[in-house]
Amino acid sequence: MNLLNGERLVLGTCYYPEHWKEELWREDLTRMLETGIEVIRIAEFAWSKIEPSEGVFTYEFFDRFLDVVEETEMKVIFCTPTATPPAWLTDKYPEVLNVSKEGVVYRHGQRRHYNYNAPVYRELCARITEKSAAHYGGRKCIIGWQIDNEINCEKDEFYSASDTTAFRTFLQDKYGTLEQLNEAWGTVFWNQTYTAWEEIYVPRPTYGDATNPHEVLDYMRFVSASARGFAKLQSDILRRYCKPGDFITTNGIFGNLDNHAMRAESLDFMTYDSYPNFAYVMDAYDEADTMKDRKWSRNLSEVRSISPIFGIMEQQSGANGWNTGMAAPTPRPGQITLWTMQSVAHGADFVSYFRWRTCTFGTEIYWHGILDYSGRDNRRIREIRQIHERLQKMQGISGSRYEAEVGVLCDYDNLWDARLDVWHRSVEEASKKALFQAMQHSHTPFDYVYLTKDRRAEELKKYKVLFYPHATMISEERAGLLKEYVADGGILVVGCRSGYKDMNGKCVMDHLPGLLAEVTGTDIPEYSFIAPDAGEVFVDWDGIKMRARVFADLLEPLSQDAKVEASYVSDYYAGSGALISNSYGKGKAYYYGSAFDEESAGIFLQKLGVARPYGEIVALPEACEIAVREKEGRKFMFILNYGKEAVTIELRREMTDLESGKRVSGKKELTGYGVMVLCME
């Protein structure tokens, strides 16, 4: 069975048959097929079952439950169970633990507790993996495996011993000589040279915890690539014992991993964990938050660029809760079925949920599942067998792709060094939350793109619009390939604080904004902060008042075919340029010289012909999202209702209702936390 084969669409669930008396395993299993689920995922925390000590491996448990599988035809994603080292592992092998900064052991008891480089994990991780694949992965029933779990969750720092020495070695492949490295990082400010790699650490505790930015930004990109060559090790074994069609991914998406890199390098396609309830956590729960559970459709929206067609292993199905502390509401009647069309709508042909039964012991007591405790009959599972059938309704739209004319580029580099640096992280936070609220509240579906390092510039032409944030680190490659996509015709807008550092985090003594000068057409001879004393500050658009926010570039153009489109008029800004365009082949730049607000982000998409794409298909309530797939022609339109009430639609075409299978026009009613989903054609 492949599982994103283009033809169907498909609903899986997490089951774990070691929490479960054997007897009930052919009752759940029958259950969930009756429901509509196809597909499990197991094992990814069961080292234990396949190696209970030492060099001593036993398959008996595993035989036995894919014998009951295999008898209903239930299909298993199997997983690696390298995510919870076993404790004879970590008592005999402590090396193995990940180590905080300030050099406490995680110890046993949680999970994720180890590093990725230690010698004899890796060994370890490596003889599991071939242990499992070897002997399980001839099964008919095992259509995929899974990698580890959820790679960098929790933590996505690392300070162990091993780190260290990997950490050198990662180095010395980078920059072949100290004295490379020593210019590279800067160490000559606050007398920090290198004069041998043994002086070389992760970075460890400061004075301040003031860091050496360019030795951190090195330091997430090897965290990185740790946590990408662990997942080769893995992926690299299962390959071998892949039966033609199986497939290999594994779930996320965390911090401080190229997730683009790791996808081509180890799988088949990514998936991802959606949980939408995290915006209901009760004491972290933010009335003010517009967004709320829609705010996954950014996240899903990452996950699209990674694979654009993916799958969800770990759906929303039941309320959030550990023990030590986190608690969040049972779904309300509907929010399953819009948080699983709200997967669909994003790219997503398999939907798995977390999870069957929900664990009477262990941390995760509060965390539901689709069955409370006792496994009777409920409301939730009612709900998924409602969406079963729906889907079975909108087959067609399995293998078709997101529509969109706008894109966001992203890079790592700038992502890593948004985190680690306070003056880029305050505009790109700003940025990204306003660009992402402005498109939800006027309907313009919207792509990010990862300038990878194998992106080319006609992959960008699809686009009419690409914002590009903050691009504070830019190279010759990058700052090449937005100049070829401009000058194909493609319309690119710069907010500040971009093109002044270099690939090392080191600021530039060009002339900003450095390499994007040509391409913008912009000249940038001053630049603050914006004072907390300062007000408002606003800008003028042709007459329409825009609020600076964070920073203000004060931009002058550079050439007779750049032009000032909008000025400063508030503090000592006033009549400095805050916008400048530039013709540049067939297309044009924008250099806006702050960061962005919904409003502005607003009448950016307004004033360059992007907003509300398919306003004359549809009119929506600010309270809907929508979303297209298209598909060989055919465009299937999903409208998501995140509000409790009911709202009016108006379909300004018909189009056929996929549930009904019935031609509608005109206004409906959308109920609270309705969805529906309409063939163009």
Second form
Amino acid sequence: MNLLNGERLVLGTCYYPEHWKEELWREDLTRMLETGIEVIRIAEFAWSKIEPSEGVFTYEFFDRFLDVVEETEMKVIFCTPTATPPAWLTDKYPEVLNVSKEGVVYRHGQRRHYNYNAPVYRELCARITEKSAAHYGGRKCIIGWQIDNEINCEKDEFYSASDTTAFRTFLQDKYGTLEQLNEAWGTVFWNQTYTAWEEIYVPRPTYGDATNPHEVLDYMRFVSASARGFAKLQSDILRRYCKPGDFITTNGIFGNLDNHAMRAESLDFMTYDSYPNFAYVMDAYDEADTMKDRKWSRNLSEVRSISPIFGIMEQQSGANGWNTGMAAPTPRPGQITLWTMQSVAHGADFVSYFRWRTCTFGTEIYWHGILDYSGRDNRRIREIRQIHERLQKMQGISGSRYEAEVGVLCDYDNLWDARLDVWHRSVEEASKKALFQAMQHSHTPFDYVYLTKDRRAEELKKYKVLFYPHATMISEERAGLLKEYVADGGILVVGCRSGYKDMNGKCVMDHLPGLLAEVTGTDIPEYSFIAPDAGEVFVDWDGIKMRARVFADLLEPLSQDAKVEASYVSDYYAGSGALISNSYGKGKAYYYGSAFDEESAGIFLQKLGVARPYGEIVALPEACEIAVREKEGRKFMFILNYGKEAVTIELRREMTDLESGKRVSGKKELTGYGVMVLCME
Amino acid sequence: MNLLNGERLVLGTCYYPEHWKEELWREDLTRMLETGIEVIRIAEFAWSKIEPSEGVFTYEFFDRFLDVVEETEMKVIFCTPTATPPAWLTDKYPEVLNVSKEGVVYRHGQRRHYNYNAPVYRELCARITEKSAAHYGGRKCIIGWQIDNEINCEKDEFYSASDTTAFRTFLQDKYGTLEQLNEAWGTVFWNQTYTAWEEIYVPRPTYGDATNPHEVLDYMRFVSASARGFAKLQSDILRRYCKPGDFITTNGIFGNLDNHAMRAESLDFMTYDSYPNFAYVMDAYDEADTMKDRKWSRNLSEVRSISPIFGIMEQQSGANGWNTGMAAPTPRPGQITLWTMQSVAHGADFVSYFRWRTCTFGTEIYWHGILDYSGRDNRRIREIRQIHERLQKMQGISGSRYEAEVGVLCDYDNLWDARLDVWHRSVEEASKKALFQAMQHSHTPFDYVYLTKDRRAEELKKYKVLFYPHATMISEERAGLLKEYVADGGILVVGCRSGYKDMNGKCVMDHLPGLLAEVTGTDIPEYSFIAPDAGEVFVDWDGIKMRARVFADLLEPLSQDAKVEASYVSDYYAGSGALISNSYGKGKAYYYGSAFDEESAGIFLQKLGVARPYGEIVALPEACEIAVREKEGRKFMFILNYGKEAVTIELRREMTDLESGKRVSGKKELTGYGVMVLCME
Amino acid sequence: MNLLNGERLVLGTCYYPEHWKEELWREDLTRMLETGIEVIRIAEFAWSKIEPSEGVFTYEFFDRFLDVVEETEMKVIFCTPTATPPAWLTDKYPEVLNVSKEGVVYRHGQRRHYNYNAPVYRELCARITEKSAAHYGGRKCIIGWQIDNEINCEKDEFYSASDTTAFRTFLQDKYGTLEQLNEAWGTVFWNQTYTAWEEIYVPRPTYGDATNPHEVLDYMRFVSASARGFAKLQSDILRRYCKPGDFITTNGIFGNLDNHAMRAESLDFMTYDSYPNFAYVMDAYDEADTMKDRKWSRNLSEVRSISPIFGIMEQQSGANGWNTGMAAPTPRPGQITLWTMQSVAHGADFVSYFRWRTCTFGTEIYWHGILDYSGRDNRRIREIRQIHERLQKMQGISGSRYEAEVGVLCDYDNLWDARLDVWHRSVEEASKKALFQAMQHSHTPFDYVYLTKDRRAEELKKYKVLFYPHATMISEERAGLLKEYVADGGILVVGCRSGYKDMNGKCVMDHLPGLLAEVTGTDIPEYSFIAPDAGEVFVDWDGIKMRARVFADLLEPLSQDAKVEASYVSDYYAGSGALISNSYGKGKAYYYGSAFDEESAGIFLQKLGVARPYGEIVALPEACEIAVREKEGRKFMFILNYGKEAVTIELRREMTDLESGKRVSGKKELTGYGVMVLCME
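Go ahead and give the structure of the form predicted together with another copy of the chain, now that the form predicted alone is out.
All chains and molecules follow, beginning with the one already shown.
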């Protein structure tokens, strides 16, 4: 593969030849190359440039453009243009449009307003994909293809008539008979029993938007399957036409979509669109948030869980905003560098800036690119030139992999269940955030580890500790995997509300935590939300007080091997077990009866001996993130300062600063937004 | 009647045989009986179990279940299943569905998504009711019937085409001619004049949702009439088939419904669904609210105004919540007892817990019953067993009636008018809440007294004082009733904004307070909202300062018998009359020019000599409620502690503690959530 | 013209003969005349009184009324009744109704629920207008006509099918070809390119309501053109029938409407509906707002920009509110006088109170008139009698014109662009408010000056200083006008974000501020929102610190004549230019890189020597507004006290108090809400 091949760190940008006078093309390409930009992505919204009216195909525009490109060294990622169907298409075939649950049809003018299941849209998308791939696929400047743009962005729910038809087929495939469906969905509740497939629809308006939760869970799985099927439709065509070595990808990570499965089925690797400046959008800014743009490290860890080495298809390079919303400042001097290095630190070997020139018309006039409207040289392009120079000194990093001893287990079933289920969601959100922040503040790198269908216990082994914060829904297979991991010496930590649902989202008529009782050695005779009049509720763990959050499972040990490690000391459940450890095989499982906050998560990391793994090598203030990438024994340490102010860091071991090429150690100043990359040898 | 017959206090529970494996039935029933539960309610959402497809009736399921029941002592309340029409029904006859004002159809999956006026739904409901009653009516275990479930819950507005048709008929019956309707609605305003009945609709979308207020008031009356008609349709059928002595009821109190008339026409008594834990739902919790779960005493007083002795069809027994919303904690130890006793104190002789087992599927997986998902014995079932034991010692209470010297007058016309009219609403809400809190905090029991069509002055006589906080709309009949009450020695207190509307909601072209001028001896030459820049506005009543709230009528006495008792001392209306008393016959009427707050309401109670009627018998802290039930001269005093902490109460007279059977007096500790029931002899 | 003819200040009221028994008419008219009210406005909602069913015309009702009127001295403004179509009309022709963007049809019962483009509505409106004008036009009591009522009030967006059809025609007229439209709208962005006119609609639902901003801007222009066309349709008919000297007007100023063009095309002058009490509506009250009811001076300045001398068709005379919303207190004693004088001070020679009697039915039962429901004499009618007496002593003022040295430039293009564009809006709103408040607090009268199509530089000359706070969109013509003004000696101040858009709302591919670079001598190499984490950002102007608000353009001088007057002293842009002055011809232009706050606006006024122009004549506390009207050399000074409390003012020169007729000077007390009118001679 000609990108992410472990040879070089590469910069790119997004370019829209259709937005500019042709006279500008050559100048722009030359200037990009001078800036260190070697790859452009094009054509993702340009359907009408290839099929201006139904069935009429014209390739001249991009032919002309690619001719100019091929006079330079520039490489191209070509996109299928299916995210924005032409006006003639949606006007003639309104059935291709997405519809709100209440029946409002989303119309032409925005993007992604289509649904995945209208047969005519699938047909027309297949055709434009095939025509584009057949015509442009052989071009030597092209190195890869992007499918559509930001799949499931804007809206990740679909309520058209085509979706209802496809949903019925999906359910027939899954359940075979209505009897099985009625049983799986518990339709006997509120007399929902279905007597014909035609009585079933995608979720429709109900009072308070409450409908069968098991149906809704299946509906989310259906949406994911639809999106994946749409990507695969295109991927299968592209594979037939693209040159050997050319890759297929898509960009961004959005809701109701099993990105892991999509990657496995249709993509060579994942790319992400990284806009940390969203943390500074006026209306969304939260002064008290200690993470802000650092939260994007969480997103980048998600991407890495899909593709250990990945690309950034759109990296912030200016202020962001639409004319209808979002008001974000221009990145401060140094922030573009910081955010680029944040991407690289987490595993990006390709970083493409969005976008070359700022569009002068349309909804995105405030979504700034590298250049402003005038195209004049500016501070931001100068900063990107410096980034390019800096990356030249770090090329050895490419192909290296992010290093972590701690894993946080995830799965799409619980993710989607927590989306609808407010009880589940409230613990999920609290703990996910707490764990991330505790690991950031204690400089503990971690991975998200998705329990995908093919996940093997062996793959879990590399983690000393695995957190599975709230394994609300659990299957026999997953419980088995966890048992194997622990039995084999792993340390597993689960939080409250684990194991009370089956894979349909139905509660188990069993002592809790159900399928997790054995490995955790825990029984839960009683449980409750922490009442709003309870004040602060604490747990005592060998004299350390942790605050119980959101929920309280009151625990009892199930066996000899299980031990009450900590108990509640507040409210009426004072004295009840709050944390149980269970020796299981060579390892240990912990059941914590509450949700995590940052402090308790930090105590767990400390107690389990995984906090601060590079503490002997480097001492960092809280404002800094650490990341280590490893390749064939060579390790590269990234230290990123998210703060405006300079900080002092202490290198407790001599290492090589990749920028200066010098050996460094001792106390060093890192400027505001400063990044240091060290070779640890 | 076999329940509420003044012989015994009875416990029940809600059971859903269709939710559980048949093997569990016998075990569940036996365990209920062991817990002290003697009655179950069943079948209210089970239409498909009796009519699985249109016109096909099958009785086997409930026959099997009732056979098992009849092998035990358990008694059954059987329900008509009309709250949840089957999927085949709503799919075939979508005209039975309710529709939002904007035209969104509410679909299958929730409950109560039907309208009362679709002829086909009325037909199918009549048929299922008749079939059920005919088949099961003779069963000996059945003691009564519940119609539908929570009439007007979820949504109390209906906008289907069937509703428009029925609304036209309703209006033709009421007005006869369009001329009369145009006059009654003041359609000359904004050129609304109707020239054909077909031009009239239930309220439809308008700018800012503003439409003719007199039409909307009639629309609310129409909704109430529709709901009542729907209940009567079923009640008439049930009466034909149920065994002699079997009762008919329905459960819950909801909006836009004249429950008093419904009771009179169709029900033997009212039952209520009592969920005081709503006060502790996370998002709704208000720390500053001094009432919290004690507010349910206000609701229970409303129920009592309909049925002096009533049942609780659903009494909270666990955490509540839906998967889509509401996150409430598990009741703390003692709260189930407290809330049960709250119900009994206010007049409930039957208390049925919702529900036996917590459902493991569907929207209500978090609406906990007595048992959790596993069905294991738990703290809550143990508490209910204790409640049962306690009630055994209090059986003499059954049939006794709540005692009150103070009444608060209500009527549906003003209730519905205040719902739409923000000026009316703002005084109504402030005063209703203030009066309730003042009476709770001063330990002054009170009744709500509805001015129903057949209300006689004689029935009002038992109250020393009647508050009619804001009799905005008043009729000649009601004004006459009040005059009779006062002339006969009663004390009447009305607040600001009284008497300015007629029964169509049109303002009277008269000196205010219109029809209430004579009895109150009051004239109102000027009035205003208390301006937001006015600061605090006070009234001086013989040296006592009360804060005027929301509105200020500036008063002048009309006659010799009228006396300015208090005047404003703030803002430009300083010096104007704020309270006028008028001697009228043997009694006295007060016109207070503002809305009440808790403090001023308390001053009225004090000044009128009705505060703390049991003050010589018992001294209580604010956290406690007092209630007294009386039967044939025997009085039972309930003292309920809503606080978490223990309090000291002082019994100033020796009484019998029904729990211990001992005579008690002097200072006693009442535990947090504790309840003491004393026989006052 | 028989009103606003420079001869007399006249009082009027709004009267609804159709709301009252005919017996009341004579009494009401007599009482009005006794109160000093000489003009009534009638019939604006009375379509059905003239055309009770389609095509049936009956004139008896208003004939009878006008007969009674003509027995008195009362004069009449007659209205076309098109704001409220009859029930028979909207029921038969639902296509005349307005529709929400989502497709919800706005129905009968409110007002203005029609669209301007349904051919049948235009036809029926033309007919009722012609019939009314033909029949009543010759009546001697009639002095003028009002078209419709509050055009574009309630809703200023229209989404019916008729609007789409008319929008296409509007666009064909504007652009001729689809190619030109595609170019103007930048439809190449997001593949929006149109290939047939039928693919174009008024804005429709899209994700996040984001659609092409250039289309939306044209849509707003289209709405304005539609409303203007609707007014002209009626005006043209009225002109044919009304008596010589009778005027045509309409009332109120609402959104998406070029009132200046409408006035020029169709009206003799503008009238305004002034309700300063909205500042005291409960939910809207903002204690911290230093302007409150004084904000209406801003609105009155807007009206004055259309008609230098104007009328108030509806002047607040009581509490305001609808039954569905708004709860405002009764005006305090003195406030009706204050608000009336506020109108007169700004240029109103006719003030008509809304309304004579308070309606006793319909949505507006709480929109109080002079009289309450009973019609009894009250405090407010007494206050209006006093106003009348006072005006008798001030008749010399009529025909005089408001005096100002400062102008604030406005144009509808930027107004409408800022409505949709959140970046534009955020600076626009901040600065407009700041300038108004700074001028009020520094007692600096100002005019709004709209850059209408026919505006000549000569007209600008009378202003020493012109602010054009954020001339985001600018045309060659307008830039030329500004150059001419400055070259001729004027001082122009523009704020940040000026000149970056063309008249289609597309950004210019040019160095900023684009067309304003020359006159301002300014270059903007970089710009940003002031980041939410930036804290307070300051600008230093010769030692004076001003706070930069919302946005920061970083400035550099373009030429020798340009001078950096002030620089940023905070954040990373410390040292960059914040204010540049440029000598241009005989004048000077200033480019300020940020939005104004009240303090910085005040500093500009001070530095440019235009603050406090009457400072040598009078010294006023902040609570007072000053206004001066001039006529043939005679000047009248209004001093208005918006505060509740009395204040001391100092007359530094002897002047004549028009109320007492005496010469006054030195320190004087002005009561709370007090108004002093002085002849400055």
